[in-house]
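Given next, in structure tokens, is a single chain: the form predicted on its own.
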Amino acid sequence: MSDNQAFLEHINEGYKTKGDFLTMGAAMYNGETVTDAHVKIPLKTLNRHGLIAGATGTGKTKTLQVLAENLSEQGIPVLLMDIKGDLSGIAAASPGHPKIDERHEKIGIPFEAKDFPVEILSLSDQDGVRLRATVSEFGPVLLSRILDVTTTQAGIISIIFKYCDDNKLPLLDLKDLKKVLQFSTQEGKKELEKDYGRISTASTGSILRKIVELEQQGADLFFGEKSFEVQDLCRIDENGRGIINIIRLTDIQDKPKLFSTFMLSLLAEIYGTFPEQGDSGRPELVIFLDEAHLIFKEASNALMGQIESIVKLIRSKGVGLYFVTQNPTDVPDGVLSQLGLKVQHALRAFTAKDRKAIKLTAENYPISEYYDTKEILTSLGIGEALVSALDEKGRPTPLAATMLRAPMSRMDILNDGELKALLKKSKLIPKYNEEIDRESAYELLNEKIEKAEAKEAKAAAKKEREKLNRSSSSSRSRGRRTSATEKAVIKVLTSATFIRGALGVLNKLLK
């Protein structure tokens, strides 16, 4: 048997599955794509999670592309993270090329140009399906890990929340965050202290400059309403295609903290709200992370252990995570460690610290004894990656050097035109994008403050009257008695006894 025929029964033999599959490409071996050794995913190990990691521009992107379209294809809804903005050509079918049609042909695979379902949502002020959520959905103990406060600062969050939901008093924006944060330090500082302790304000100080800097960041476009559901990522077309969800990022890439709180907010949500999927075959949902060494950036521990958890815990749920990145040591430890499917494309050795990272990443994959790992990372082509997955029983398929299938979809943006125009076809805009500003805390408290202000004037007011009459009741007394006298010296001075005395006085003095 030849080497080339071995290779091709290793391989096909190690991608062997009796369910449904993702066809990524076919192996190459000696530099030659072995026709007919495609390596394939099981649909069933998609919530395993996985990445997809490469120096930039070696196709990390259209990697991404090609695994959303197979997706769908198969009815999965996916959430792509679109932060460089090239990704909406997937709304548009491939305009093809002979060069698309050679590589497909050394697949042995046929090439097909289709356009997918496309829902693009937005952040920000662009166009797109505004996505939000409250302040209380977020919760204290999230927010507090978002804001990366002392023990006692979260303390005084959950206080904080507590006394919102006793009083019935809506946190829904930052807004109403700030505006009781002030109000238990101010007018509210003896009600709550009375139910709930102390609250420092040094402590709440620290807590409102930690949220500004949020807001600087974008946040309060975030937090509000009209909350998005999560449901609403898993949604499927009239012709049974899983829609594609693509948020687009490009304005926050200076903005690490509020992308990390709202991935952390929407994967919290969808743990939360999702039911237990079980071994059901294929994933719910599958979420693509670009550039993900974003939600990494200027994470704190807490927020770090917080994602762990979520990354574990989430696949029961039936959603898968692919993080795609340049290097693979982006993604922490105890993440990469979750990760089931592994796209490596080719990473550059230009100095001893890429020599060293790729030593390490070479690390991370399975033993073969087809390839020098540590070699063929450096001499991988446009395309091309090293390819490591699980099988149906959840074990490590071969390493594969594999020649990826092309899009077929657009690798290119759509155009202003056709970008309105999908825009315009959207069934979520209209139930999202009402700018809603209901009664809550900020309003609420502002109401009972001007309230307790009125009353208080009343009071003043009242007593200042009570002042006023007392005075001029004392001066009206002082008058009555000066009266009274003035009276009885008149009577001793007009009495007729006075008169004559006065008189015989008077005659004495005369005579």
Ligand SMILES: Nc1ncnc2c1ncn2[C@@H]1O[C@H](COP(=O)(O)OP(=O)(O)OP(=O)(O)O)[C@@H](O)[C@H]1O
Contents of the next structure:
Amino acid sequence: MSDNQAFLEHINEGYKTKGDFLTMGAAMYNGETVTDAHVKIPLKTLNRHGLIAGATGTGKTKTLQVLAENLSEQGIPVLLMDIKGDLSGIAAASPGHPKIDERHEKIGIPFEAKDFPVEILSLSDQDGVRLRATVSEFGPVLLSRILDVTTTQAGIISIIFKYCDDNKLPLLDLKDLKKVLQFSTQEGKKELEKDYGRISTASTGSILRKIVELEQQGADLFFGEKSFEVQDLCRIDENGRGIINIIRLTDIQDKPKLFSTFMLSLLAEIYGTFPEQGDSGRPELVIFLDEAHLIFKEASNALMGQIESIVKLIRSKGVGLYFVTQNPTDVPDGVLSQLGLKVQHALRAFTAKDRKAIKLTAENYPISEYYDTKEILTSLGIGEALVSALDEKGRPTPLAATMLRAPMSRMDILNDGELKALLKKSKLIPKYNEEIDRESAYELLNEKIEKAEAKEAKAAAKKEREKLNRSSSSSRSRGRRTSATEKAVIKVLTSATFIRGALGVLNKLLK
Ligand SMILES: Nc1ncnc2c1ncn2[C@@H]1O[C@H](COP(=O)(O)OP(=O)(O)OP(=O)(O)O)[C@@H](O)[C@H]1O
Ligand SMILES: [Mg+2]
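One more: the block was the form predicted on its own; return the form predicted together with the named molecule.
Now the complete complex, all chains and molecules, led by this one.
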């Protein structure tokens, strides 16, 4: 038996599947693609998460595109985090290329050009379905983690949520949250202290500063109504293909805090909403995070812990998470150790540090009698990658240097006209893009404060009148002066819009 024949059998045996699967490409041996040595990933294992890594320009994003298309075709919805804005082309068919045909001939799968059903979403006011969540949905625990506050401050945030809950004050956006925080140490100080204990101004001050920092990253656009129902990510089109949801995040690259906030809230919401999955043999939703280092950059330890545990938990809901990044070390160990599929594109050995990283990466792959892993990591071509997956029984498959198939859709982006046409077709835009600012904590507290102030002002005016009556028997000149004061007081008090100002005037007068 020739070496190639033995290798073909080794791959076919190792990647054998009974259930549904998707094909990534064909394995290579001695620098040649072995036709029909197909590297197949069982759909059943896709909730075991994965990593797509490699140096810049080696084909990570195209691998993501290939996986997304193949999932869609199998009726599995997909969510893509499009940080660079280079994924919209999935909605258009590939124009084809002789090089693509050549690639597919080597692999042994005929090339077909196809477009895929795409929904564009956005976190900001860019085009697409607006993604939003309310502060109350976010909850005090997650919010505290994201704001990276101290335990005492986290306690205050919990009190604020509890107070709003007890008093039916909806916490929708950051404006509401800031208002209640201010209220808790000013007008509402006594009321809150009575029921929930003392709240220090220094602590609320620190929390407020952290909220402002988050707002500066554009979070005010994200918090509010109408909140996105994550079930809308799991739609199937009329032809039974999974919808590919693309969140355009081009304007978020320099806002890592907002990005991780959003990611975590989305995952938490999915975890909280999706039913526990039985053994359906296929994922409910697969999420790809391109440029994933951005989530972990600037994430506090608390946030990192939260991400690690949600990655672990979300599997049981049939959700697979795929991190796409240049270096595997961009992903924290606690997450890395949970990943079932690894697609490693070429690494470049420019510096001593690079060489060390390559050695480390190689050591993390199963040993193969067919490859020198370290050597192959630097010699892989564009659109080729070292693949290690899990078989249906959850065992690691043999290591395979793989010639990856080309995307069936366009590798370039949509033009403006095409994008507009796509947005026009959207069924979700009419559902989510209307701005709502219903009565919430901000308005309700303002009302409450105004009522309290009016009551106080009335009492103060009464007191002032009594004082004036008592002193009416005093000298003429003094009498004239007090009567002028009285007029001023009454004038201010009768004008409802000046109630806030009235207190100031009264304070001065009564001194
Ligand atoms: N599977 C593939 N089939 C055909 N061509 C490919 C494939 N993968 C990559 N290419 C070619 O390589 C180019 C770069 O790929 P890609 O954009 O995926 O790189 P990347 O690793 O995501 O780079 P970056 O780190 O800069 O984002 C593509 O534009 C395409 O021409
Ligand atoms: Mg890329």
